[in-house]
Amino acid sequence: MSLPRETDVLIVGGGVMGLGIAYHLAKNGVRDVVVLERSYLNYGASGRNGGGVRMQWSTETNIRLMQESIELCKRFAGELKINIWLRQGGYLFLARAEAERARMERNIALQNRCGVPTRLISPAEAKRIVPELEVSELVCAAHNPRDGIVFPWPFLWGYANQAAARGVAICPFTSVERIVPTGAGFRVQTSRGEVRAQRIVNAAGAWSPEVAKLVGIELPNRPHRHEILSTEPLKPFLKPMVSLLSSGLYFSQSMRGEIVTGISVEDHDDGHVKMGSRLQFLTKVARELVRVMPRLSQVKVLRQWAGPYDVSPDGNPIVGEAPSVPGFYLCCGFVGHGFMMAPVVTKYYGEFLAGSARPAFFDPWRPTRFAEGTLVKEEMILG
């Protein structure tokens, strides 16, 4: 597609955020509106994640969006016409501490309150939900039915076909290499020419502190490399998504039978996204999965990749308009959990910018916070 050259909404990334908050604008009738990819479509974060998608959190805040959240996911092929493959099978979190096992009890409790069906359940019920578990290190686990999976790369497709289609401008291989701030907007210096726009949204993710340096804003959050593999195909046998507390690790079965597995290995933080496989996770990961599930000690691995975790200094996401350069809106630090929060969080943003409402977790995500000194820790539950 030709670059346009004035906008109204100028949306740097085109990953799940700056995708889904171009298709949401153009719903409410901002149709002018272009969105720059440095790279293809689900080049980022976004077409490398695991599917997971779960109402299971420590805050009510992330509670309750992951509610709605999931509740979109129902809704997404008939709205976007495109089936991402929602299974509901729940979300198994096993604890091998006591530490864990509180927990699990205050999460849990906060999550009742807030209507999630989530249960503190013991081994032996776990194991009676995926028969294939080891269990003799555990001390308890909690489970929610309806936490699930999708298919990630249908849910780009679905917004930007539908965004194209409401008369968004899609241009990836577009790098942003120069913002001036005028008095009537932005002049924005691209890999392919000048593009003058009103207001700016940097959904960049793990490239979002690169983005914001072009108009002088130091963010805090920085990337983190995260890897994940794929197995060969089995019969199908495992329905939730299975998270061990202790070490991070998490695995499913996708629809064709593959077990996805990922896990966090320390990595060089020096500010720069790296997207490098390392043997030092396939050898962490393998031995993880193996002592939950022995039976998968003989499956071939078929590939591995590694993805950019966004993480900000306490958990949460970093969204709104950035205080110093009016018209410059922040959507980042997501860690791993930016996929799963999409459906929400871009709908509101987009039904914000077309001239809706503030929506209300703008407030706890404020960029402001950090120097304010009142952050809201979400506890690190990755998958």
Given for the second form:
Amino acid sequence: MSLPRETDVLIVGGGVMGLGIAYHLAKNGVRDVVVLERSYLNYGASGRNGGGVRMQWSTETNIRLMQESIELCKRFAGELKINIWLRQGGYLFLARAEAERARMERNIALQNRCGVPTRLISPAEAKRIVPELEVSELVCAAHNPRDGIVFPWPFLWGYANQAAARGVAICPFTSVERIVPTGAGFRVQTSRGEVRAQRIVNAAGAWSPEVAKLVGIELPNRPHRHEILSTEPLKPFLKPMVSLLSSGLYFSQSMRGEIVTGISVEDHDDGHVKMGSRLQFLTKVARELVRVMPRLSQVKVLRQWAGPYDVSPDGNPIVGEAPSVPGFYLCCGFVGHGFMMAPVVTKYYGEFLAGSARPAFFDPWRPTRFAEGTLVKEEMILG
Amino acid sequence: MSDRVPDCTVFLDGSAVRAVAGEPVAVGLWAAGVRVLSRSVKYHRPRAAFCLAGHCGACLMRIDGQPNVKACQTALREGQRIEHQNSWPAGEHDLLGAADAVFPRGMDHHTMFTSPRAANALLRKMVHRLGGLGRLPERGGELAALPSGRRRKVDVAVIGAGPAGLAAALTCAQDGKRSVVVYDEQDRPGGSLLSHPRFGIAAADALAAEARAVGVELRCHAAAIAWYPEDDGGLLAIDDGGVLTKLTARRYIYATGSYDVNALFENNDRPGIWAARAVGLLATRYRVKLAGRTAILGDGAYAHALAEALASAGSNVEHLASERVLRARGRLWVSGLDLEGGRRVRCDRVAVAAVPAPASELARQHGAAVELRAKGGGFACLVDGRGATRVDQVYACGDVCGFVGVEAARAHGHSVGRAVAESLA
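I would like to compare: after the form predicted on its own, may I see the structure of the form predicted in complex with the partner chain?
And the full complex, kicking off with our chain again.
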């Protein structure tokens, strides 16, 4: 794709956020849109995540948005002409410590008020949902049968193809080198020449602090490596995504039959995106997984990889126009749940940039909240 | 002539099969007349062993309750339970193979039935049910039984006990001044020597004995699985007979050889179409009498050596050195080949002698540069005259640097072994 010389909206980042916003802009009549991606599309977290979509959160904003996001996932195939393999097998959160029970009860009460049918269940009941579970160490579990998993890659194909079909210029392997505000927009120097843009959207995920720096903005989010692996394909047996609150272990069975699993591993934070794989992760996740699913001890690992979480101080995204640079919009800091939120976030973000009302989530996720000190912590961060 | 005498009974989908204990399951079942070993995931096409080296994935079966086991890498033993996977209703019979006939141009499951919603929901349900390959393992181990890793430090680690690796190891160890250990994923040392009719087990054992005599430690059933640059300053993870070895060495020599590749023609995945080196293994290592007619495709030195060896053993050979094959005939087993120009060749098996692809991914993971060789089957590891890659302490020799065949690989191994010894002097 040749690089346009001028555009209305220039989106930095060819992941699910950037492509989703581009699609919704084009769908709402703004077709003068350019997406720049430094590598191949979905190179970052969008192409490396576990594909979980859940309504079990600890803040009302996240719960309500994810209810809507899963609704949008159900309609995705019809609208974008591509299957995303949504399977609502539920999410089963396991608690090992009594202290986790109170937190679970509080979150379930909030979820129930929002209309999410999460239930606190006993270890025995959890074992009825996943018979292979080792439940002797568990105190209770939270189960929402409407959570599920998707296959991440078709989101890219759907958004990118449909955006391109409406005239959006999608430019992979094009990096942004300099951004100069001109008062009436921006002059953006890329590795493939200059583009003049009226507005810029920073949807660069874990790289968004670097992009923000180009216009002098210091963002508080930091990249954090998360590792993941997948196993040999097995016939379907595991219904829900299962997660242990205490260790951050999660595992599910993909449409292709692989067990996809990850866990948090210590990492030193030097501010740079790291995507190497470590043996440390492999041995840790294997031990923790077999501790709750002994039947999986002989299952063969086929591959492991890593992706960058874009971690904000309070676990919530950073969204909206940067107060110091008019016309420069942020859509970052999604802390490992950006993918599942992309269907709903990009819909409203795209409609907003196309002239609709400012979405409600712009308020709790406004970039100025860190300076104001009004943080609402999201507790349900995994992996 | 064959000196194979069946001495054990195994059970295929519950039926008794007589076999030679110690031989690979894939070889024993084939010798006993079993044709289809597995079904492809999506179209349920019949598959059987292609490479006999554990690399092609065409012989995955359920063995003693474990799913997706490579039948070519598993030794037969008395009472073994072997089952077909991914077929319906069961065994060699798979009605889902109809998918292949119903969609002759293939089916794009990503874009099919995206609407209406009811059709899409049904599609998702069906795809979910049909997905996956083997069933969950019957048993899991106890946590306590999980093997823990062990650390190991050596002077020189050689990956691959083929002609290049063995030669490099023995040259490097000759003066007795350093510890040299060779890891190989196969059940015995020799690599491509074992499948070459002019070398075979005797030559492999002789080279291995020579290496052991100068103090080289040979470890088989030991697959190097990954180079981890960040763990403990960099380590090579080895699955050494089911136990993790975290290996660090002063020098690493990648002698990982090459993968067999197929030629491009219609139905090239039919059972009975083997890599030429797999047919070489059947004849040379396993001493199976090759009844009927063998069509050999390819013009390389190996194709000629195999054709000559099979012919002199009294086998009926059709060597198609330069003819272009259009398609294979036969439904569950190959029965012939259609050639360009209209000629049809009848055969009972096909040996494809395409240029093997360098097994360069591990060296590449360790930082070695690779280069795509258009006619060389894949990415070759780049080395200088001493076998050194662009990364300090990392060397490579043999087919991994571009396919050269047994003798040249051995010679390269000797010279790289010498260079590595000098670098440590």
